[in-house]
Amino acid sequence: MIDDMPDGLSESAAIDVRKKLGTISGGDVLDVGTEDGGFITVLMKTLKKYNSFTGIDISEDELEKGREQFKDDPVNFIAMNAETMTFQDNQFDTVCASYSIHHLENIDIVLAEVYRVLKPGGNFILQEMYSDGEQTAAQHVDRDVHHLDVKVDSLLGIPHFETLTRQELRDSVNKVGLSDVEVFESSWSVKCLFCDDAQDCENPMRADNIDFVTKQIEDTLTRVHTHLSYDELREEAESLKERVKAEGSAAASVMYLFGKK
């Protein structure tokens, strides 16, 4: 872990998030909704040991990036629709979920299979941010640009969704069945744990931040320049610039749930 370590990251959940994982044998591990693995990369910083990692996406290109990324791991990439899995029953010691829940259509669906690809005793864990709770105002700009995404990536025809609330999340996953259900809310997610650029995170109105974030809301109106609806949502890309400017940006709280077959 850094040696320097932020005095909100210190004191934030992230902490006994990294030790709860500590705790876990995760010997085969499928990580749903991968990209290019990045939580893999948190996985085998932080579980206790492991077999193997398998990531899949809908995204060839990201798993591309994964694929070069992990050329010397024991990480396996497939793309693979989570609805429709092709592994057989009871396969995976661990099944993991990162970031990805709020890009699904039928969320119900995916846990379905997630529960039935997961042996039984095997641990499931799942790291989501979330939209409610005591967050701050540069936290509330983030959340209001992902959903600003969320619109544009759905008018190109894009799974993509607004980030679900903390009891959203937890209905979602009950329905599921599992036991020994232990939740973690973060204002600070693991992986910063071991980001050598955390001591900058804890200022969200440092420049590069506010330029990094205002260039993000300038590219996602691009892709939507010839739409009917790109009139409206300047508006809102104009007036969410604003508060960036204002506020800072943040990253938004996390959920981290884990839980048992």
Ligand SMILES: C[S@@+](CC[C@H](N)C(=O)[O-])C[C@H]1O[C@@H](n2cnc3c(N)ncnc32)[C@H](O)[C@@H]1O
Second form
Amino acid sequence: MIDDMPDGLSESAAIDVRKKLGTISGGDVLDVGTEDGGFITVLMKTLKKYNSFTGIDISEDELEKGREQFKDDPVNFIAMNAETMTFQDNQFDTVCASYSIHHLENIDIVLAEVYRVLKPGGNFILQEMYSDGEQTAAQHVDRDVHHLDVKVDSLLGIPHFETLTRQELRDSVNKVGLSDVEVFESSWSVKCLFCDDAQDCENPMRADNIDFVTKQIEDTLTRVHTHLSYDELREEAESLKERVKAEGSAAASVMYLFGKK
Ligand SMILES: C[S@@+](CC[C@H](N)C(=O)[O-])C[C@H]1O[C@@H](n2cnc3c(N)ncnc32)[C@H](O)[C@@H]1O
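Pass me the form predicted in complex with the ligand as well; I've looked at the form predicted on its own already.
Everything in the complex follows now, all chains and molecules, and the chain you saw is the first one.
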């Protein structure tokens, strides 16, 4: 963990989540909606121990990057739709989903699959941002920048949905029937505990952050520059850019949910 931790981070639930992860022997771990395996990096640093990781994603786009990044580690990346996993029942000791729930067209179907492939007694770990609760104006900006991205993805036919509320997340997982459920809500993610730039994130108004988010909004808009809805989205983007200038932007708060099959 980093030595020079910002106060907000050291007081956040990220510390408790890290402790909780440190009690879990991961065994064979499946990461659902893995992209390039960002959460696998976090789990390697925090789980008590593990045997292997399998990352699945419906899109091949980022998997190759993951394969390159983890080429010396026991990590296997497979292009697979999480709604129809080809794994056997009870195959994995741990199944996790990080920031992928709000990308799923059918959350219930995927969570039923998660339960099927998880061994009895195995661990489910969810990391997902949420839209409600006491979040700062800068965090609301981040949520709304994300929602612009959702609109653009939807116009392009890419499944992507608005961030869920804490209750919606709990309700989705509750349907699965996990036991020993434990929930943490944190304004910082566990990844920040290992980030040398964490101090910078205390200030959502810093110039490089404002430039970065402004460019992100522009890039998002460019993806639909020929679309009929462009003018309407441009208006929304301009108003978001004003908000970024006035409030800055900070990552939305995150829910961590742990449960057992
Ligand atoms: C925001 S990314 C996940 C980020 C990553 N897990 C992390 O924590 O760094 C969401 C991913 O979910 C994937 N996804 C969406 N629907 C899926 C499905 N039905 N099956 C598998 N992956 C899916 C998307 O392709 C995308 O890569």
